[in-house]
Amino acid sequence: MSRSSIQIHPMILCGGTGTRLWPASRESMPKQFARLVDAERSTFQATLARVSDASVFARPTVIASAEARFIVAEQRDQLGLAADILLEPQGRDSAAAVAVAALHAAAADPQAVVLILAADHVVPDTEAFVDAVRRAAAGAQAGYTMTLGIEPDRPATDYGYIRRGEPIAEAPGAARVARFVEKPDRAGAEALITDGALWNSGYFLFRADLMLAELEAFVPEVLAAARAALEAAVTDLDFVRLDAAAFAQAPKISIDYAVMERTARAGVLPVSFSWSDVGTWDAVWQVLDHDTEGNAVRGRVSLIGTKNSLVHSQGEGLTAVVGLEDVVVVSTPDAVLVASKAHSGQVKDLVNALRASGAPEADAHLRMYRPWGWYQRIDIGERFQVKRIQVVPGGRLSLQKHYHRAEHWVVVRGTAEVTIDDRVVLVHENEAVYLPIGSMHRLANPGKIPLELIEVQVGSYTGEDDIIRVEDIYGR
């Protein structure tokens, strides 16, 4: 088969919470779904678009957590692209995800060439990326597990490296992997670059049947768990749910340790296009455009005497910085981070400390996304809570009731279809409806534009766990 005729099966891995990019990235909206680099789309959307050329790529598959399923589906649909979505009931690291990907592709074609991509990478040059993938696919077709090695532009200490070995005849420009090197210190990174080592991008291409053979040889428990989880999977709406009990049996191990560092047939194709995994705020600063003072800004920002800094402001608030250099300032409606760029990788330690102290800001945003839209807390106090709610056209909340609170809904945009016990009413802009404690109720948007309303909860308890769902079209 010629290089040009190889159809590549993309598998996009959407795991991880991106805690080093807190407070913009949190468990409720991880970095791969946030618009940290591009104001128009997330890195997940950019990744999906990057593999949308049907002349090169088969229908993509996304492997994501069950919690992120509706975000994945919504962002996919915003692009108007097709993709299968497989749901992991829990994170078991990348080896289990790769095993599922290989099995899924092999069901259609045992010799399918599979491309593993992370959803959080930034690659501005799609044409160069696709060309590199096609060239590496020739090596995968010939029996190598290929990766893309990035030509370094600095002695990075937060990336792994790859030492090149003998050339691979079947893939011009590619070479066998002589050795994978863990993240080095600065002196080690400089020495590796001098020796011609490449950054390990984390992209992998392989034939499905050969990867399954490697997994069987090196980590049979992972493969067995993945196979059982896929065989017992169930379809839920637009998703395929892997079986939780079976998937839980997979040992936690990365594909790097499980296969790549042990196989005798690892190959690497050097590439020179711009690439970043935007793992820290310093990395985000590096990929954004800078002003004449070296600053990268997002949102409502005002700077005086500030240099080589990243200032990221979310929401409607203004973030002002005076007289600082080499810092990261991230402002969100409920949390502010100020850190030196050099120590931005320690944000993960900060998040762990916040979790240990029980701070809700560690994982939850004020705006929480749901399959029907989103809600955002405006105010909360003793015996009351106020929320702003948006429901997408056609969206329907669950039929539910509360034991400890009544609710008042005021429509500010669109039309609400409100079920209250045995009656259904339409509530228009500048109209309100009252939901007594214990009433069975549902909110829906029957219109063509987003429905927005203000919800005022009053009662002895306003927590999210005081929701008794009777019927839910989203299967929650």
The other form holds:
Number of protein chains: 2
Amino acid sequence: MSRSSIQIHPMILCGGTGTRLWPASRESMPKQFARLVDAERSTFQATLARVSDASVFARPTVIASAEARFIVAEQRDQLGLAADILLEPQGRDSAAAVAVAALHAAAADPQAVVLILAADHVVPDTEAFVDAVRRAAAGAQAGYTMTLGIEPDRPATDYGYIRRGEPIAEAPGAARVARFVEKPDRAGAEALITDGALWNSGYFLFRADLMLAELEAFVPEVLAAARAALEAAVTDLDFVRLDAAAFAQAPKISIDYAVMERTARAGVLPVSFSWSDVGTWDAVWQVLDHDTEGNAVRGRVSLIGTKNSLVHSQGEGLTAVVGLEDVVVVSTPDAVLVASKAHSGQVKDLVNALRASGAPEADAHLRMYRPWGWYQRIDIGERFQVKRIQVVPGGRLSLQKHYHRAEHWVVVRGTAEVTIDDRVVLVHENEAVYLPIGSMHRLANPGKIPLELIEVQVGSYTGEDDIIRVEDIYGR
Amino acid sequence: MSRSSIQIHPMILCGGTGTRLWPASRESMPKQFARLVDAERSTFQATLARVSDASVFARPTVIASAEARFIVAEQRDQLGLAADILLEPQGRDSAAAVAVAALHAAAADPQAVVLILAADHVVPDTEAFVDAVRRAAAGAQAGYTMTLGIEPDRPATDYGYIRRGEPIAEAPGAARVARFVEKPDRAGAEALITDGALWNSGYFLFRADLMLAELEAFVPEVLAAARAALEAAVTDLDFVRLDAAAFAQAPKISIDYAVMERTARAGVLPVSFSWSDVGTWDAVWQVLDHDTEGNAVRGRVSLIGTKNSLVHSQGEGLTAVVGLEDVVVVSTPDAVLVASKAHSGQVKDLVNALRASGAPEADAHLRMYRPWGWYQRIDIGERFQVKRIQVVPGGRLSLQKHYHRAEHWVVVRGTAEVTIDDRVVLVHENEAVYLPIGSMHRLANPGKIPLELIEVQVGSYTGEDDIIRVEDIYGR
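Structure of the form predicted together with another copy of the chain (previous: the form predicted alone):
Let's see the whole complex now, leading with the same chain.
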């Protein structure tokens, strides 16, 4: 069978919150969905596009958290690409996700070759990537669980390494894995590179039936839970929701520990394309284009005497840096990070400290995305709060009321359909409507362009938890 | 005559925009009026308070720019202290300001001893300051133009120095000035300190009649312009406005060049109290209290592995710094500065570059103070703008109209008196009012507490220059 005839089933894993890329990446919009590296599309979108060639790939499947479902669907639809979306009711680590992926692919074709991809990697050269995947797929089809091993270009201490063994005849260039090595120290990394070891990219290719057999052999509870969760799954709008009770039974274990380090049939294909998991701001700086001074800037930025730095200014604000080298400055409307590049991994500790202190900025962005659009607080005072709200065409908020606040809505773009108790009114640009305290109300965009309005809340309490939802088309 | 019987006439010069303390200090609220060092009061207020002991000082006079008049009056009134306010229609450098001060004091008493003070100095020990001023005043009364010379505690290169000559018999401890030395380089500063030279603080004490004679001798055009501007001055509300045409004739020259470096009667009193002109963020860091790591923080700040740094977070936002030393981070709602302390003087170049590029943040703050209160933009879009507006009790905006926008006002605190064409309505908390495009309108606060409202502007153009003012109680 020629290599080109193998159809590969891509399974994109979208977990993780990208804590070390705070404040751009937060739980409410993790790094794989944010537009950090490329202002035009997220790494999730780039990943989906990378496996969209129908002559090589079957229709991709995205495995995401239930919370991220509307972001995933919206970003998929922006690209105009097809993909199934499987929702994990909770994260159970990668072995459970791989089990779901293998079962899902096997349902279509037991011998399907599955490619597992993370949604947060940066690989600029799609052609080289696809070529490597096709070559690795030959090894997978021959019965190996293949990984792509990146040729190191520096003694990195934040990646795992793979030592190569005997060549695999069925996949030219590939070798059996002699050993997986955990993240080494600097000296260890140098020694590994001298010995020809490769970075573990986290890409896996395997035949579905063989992976299921390995899971059955090594972690049968994981496989059983995944199977039960998939069998009891329900289709909800555009999504396949795994059964929560069944999936909760899956032990939390990574696919590396569960299978890769125990199987006798692990293989690795060395690849030399440019690759990054953009795990830290330093790593983001590495993959971006630099000016002659080594700076990577975005947004309204002004620099004097500054070198080898990353400066991102989000929103309307201006960010200026004077007389510094090797720093990261990320300015968002509600939070600013300034870090030395060398210590950018410690941003994780920072976010943990912020969580412990109860700072809302640790996990929530100021602009909160919802299935109907987004809202953003623009001002807050003792007895009031002001929000800007955008509703997509056809979007419809829940029918709701508040016990502690009245609301004034001023439409600044588009047309709103507003339900107030038993009335329904159309409110146009430059018109306002008043929602008395306790009134039952609903906002919808019946038009063809986005609806934008300014909401002024007035009352003794303006928290998000004073929303009594009576009905919601998004099943929230 | 005993020292204590001399009454000293303080003249506080409020010029300057504090460009090197951007973004906290901008033309719309320069450093002397901002609360940078002490969150409770500005350096102008601290300066006014420092000369408020009526047993030593006559009623102070403040010389300020016409633009700053309402800030000066408001900050004076907050302290409950009396002070005359003389307005310069434009800055003509310090010789012209000193001429006005000398003429103003001489009108009350030709032999009045005048103390010239800058509004932006930090002097924590008022008692030591007042004691020094009284001792220097003895020299002034004896006919010397006295300065206070600060005993250097480091070889500073950003101050001028004074070499001492023969002692002045009438003022124990004081000496004639042998020579004024411009800002030296580091080696020069070290040599000056070895020779016993002092920092030039910029405080001057002189007898009004003698200063007028010196001005007449050295810069008669400056004195003539100042005299004409004062003679033609008009009293406007609470202010004495110098005549613009007359004052414009004053050559721009500093008092140092005009008189101090040419007079035969310059004297200096060495003083050792703590003093700073807080000219840079590094200097601000120096005068602030530090934690055990050497950090001076204000606002919502989180630090990891950070030392000897100044981190100010203004507004609601959070500012985090990871793994840096000797940096300045100043975060405001519309602009962020990150600088190495050692290069903080270059902030001036930064602001000049911002001005050249037309960035509004170079000179204007997001919150703009007006005689009736303040306004702040909280959001802006293609065809709308949202502002938060506060009106002090009794405040009254101009009667105005707009050609390109309608406005919705939602009162969130207090009561508004709103004039719309020929109607006058009271609008209470949680009520809204609509001002159609082209309508003649006026906002006032008839109540006893501040009025706050959210203004939503909708229209094709929302710039500040689409305000047609028909009537204004503040003479704008």
